[in-house]
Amino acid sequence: MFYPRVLVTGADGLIGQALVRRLADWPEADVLATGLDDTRRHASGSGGYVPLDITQTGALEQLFVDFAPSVVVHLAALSKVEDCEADKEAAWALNVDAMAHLARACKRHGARLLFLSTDFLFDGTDGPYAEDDRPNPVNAYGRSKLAAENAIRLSGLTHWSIVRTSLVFGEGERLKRRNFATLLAALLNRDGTFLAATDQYRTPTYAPDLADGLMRIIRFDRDGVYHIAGRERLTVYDFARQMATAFGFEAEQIEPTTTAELHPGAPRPLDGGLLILRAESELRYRPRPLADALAHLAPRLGVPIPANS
């Protein structure tokens, strides 16, 4: 039986987190998680903790020689959208020429690279998409991972998979960064409204879902490119309308608007979305049903609960 040590990027962020929790029901594995702070964000999970900047190539090297993972978790990345688009040279830096380091180092010490991605390397004309489909990625964000997918394919690895996700909420410990469902929570709670697009399609991606189709992936030691998302596709308006409603507010707090109001500098793709056959067929992934997924993570969120739920 292979029982890996697995080196995780990024631990510190929403999808880091989970992977953490979800790791520590497999005790067999020995998990490093790492992160820019000097100590941990979270108390739950297993395994160990110590600081990584993955720009940093000779700390990178060390690690792996104290560490000697046998997979490497790669979740690091520079994700906001904007900020990608007003600094493309530091989202380059940060979500590809890392990334092309990484790779190299696991080629050199024999180990197995997952990296996450998205479903923004997709321009939204034909969603949704399955992992065979091509990317045609329509803003900077897009357009770098897409480029860390090809450092991937052109670094002589042998052993790597690809998971492509979508719109990933739920909830962490002291977060540096909001994600769908904790802004919006924090808006209604102060009786506010939340704007959200009309023309947006996506799968909404539950981090605990997403975390367990990332274990999946190395306890089944598979290659290539996985979509993992959620299965319901909608509009970004109708899943707040519908997480609004799960946690105790008013669907009518959500008010509609189109993405290029509301992200006028950053363009997204419009019809999008995944198809998760593949991760369904091949890794017996199962995410819950997004009524699910929101009633799992309405009390953890502290929001009140309907009393018709």
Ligand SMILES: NC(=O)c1ccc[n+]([C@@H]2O[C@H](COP(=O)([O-])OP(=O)(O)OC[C@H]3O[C@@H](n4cnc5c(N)ncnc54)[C@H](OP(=O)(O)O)[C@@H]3O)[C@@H](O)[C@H]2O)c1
Contents of the next structure:
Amino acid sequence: MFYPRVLVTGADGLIGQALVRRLADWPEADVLATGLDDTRRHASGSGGYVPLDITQTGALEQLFVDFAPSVVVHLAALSKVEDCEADKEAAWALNVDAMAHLARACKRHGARLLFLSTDFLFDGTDGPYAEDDRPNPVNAYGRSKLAAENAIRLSGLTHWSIVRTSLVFGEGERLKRRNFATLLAALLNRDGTFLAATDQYRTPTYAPDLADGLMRIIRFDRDGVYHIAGRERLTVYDFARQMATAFGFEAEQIEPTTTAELHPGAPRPLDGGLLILRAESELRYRPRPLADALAHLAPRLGVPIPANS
Ligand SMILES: NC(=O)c1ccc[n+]([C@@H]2O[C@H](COP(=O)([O-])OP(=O)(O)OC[C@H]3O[C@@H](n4cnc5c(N)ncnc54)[C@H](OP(=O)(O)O)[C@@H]3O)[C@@H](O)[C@H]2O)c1
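Taking the form predicted on its own as the starting point, write out the structure of the form predicted together with this ligand.
The next block holds the full complex; its first chain is the one shown before.
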């Protein structure tokens, strides 16, 4: 029997909450969630919680001594693309330097590191991308994630995995950052319209499916790079139309635009998305069809909103 001690950084975010919830189904796993707040933001999960700012190296070191993790799932990051572009130094300090320190701590304490990376590592000229395709990021967020991946490869760690994912959507409790689903529902409710890019291809990923893939990496003790995303590749515009319909709105409420118009501050890869064959064959990862994911999510988000509310 395998009894992992799993430390999760950034556990109050979208993916962190989904992962902590998923790990609760694995009774042998001892899970410690960490985040910036003094107390945990969400009720899900059966493990403990302690506050941890991962830039505080002394506190991080003490946590390795106190909890002795066998696996660290590193989710804490500056993940807003525009914020990374606006403050490249802050993005580098959190996404690269703090991560490199964490990798060294994992090495010293003999823990496996599982790091979350992105499809924004690629330039979007020839998607969808496989694990061995050549990265060539087009924005500061992507460059910081590539540098973090390289720091892991050079860290001397024996056991590490890098999971790249794409356009993650879902729900959580008191999330500070909106994701595609919560933003779309909020804007359609408020303005009646939502702008979406017709020239950007992604493989949207439902957070609980990603969490399942992450758990499989831990359970199967897998090293290396895995793409864990949805199986369907489509434009952000088509994705928004499908989501709108599933949430009880009209597809016509989604207005077409271009990526450059929508995001003038930071370029995005256009012909993007991830191939997930490796995760499907080696991890038996099976993301649900997009329509099923949206049908699962809608009631959890409370959409459609009743007309008289
Ligand atoms: N969502 C996606 O589409 C996507 C796609 C590819 C890769 N990823 C990667 O997946 C990871 C998790 O993403 P997510 O969508 O769950 O993002 P998120 O909701 O923004 O979660 C990141 C979490 O990190 C926390 N954090 C920020 N600075 C910290 C610090 N110094 N110390 C400790 N925690 C800190 C944030 O705290 P606050 O909540 O208090 O701000 C937040 O809870 C990130 O590495 C991201 O780059 C995400």
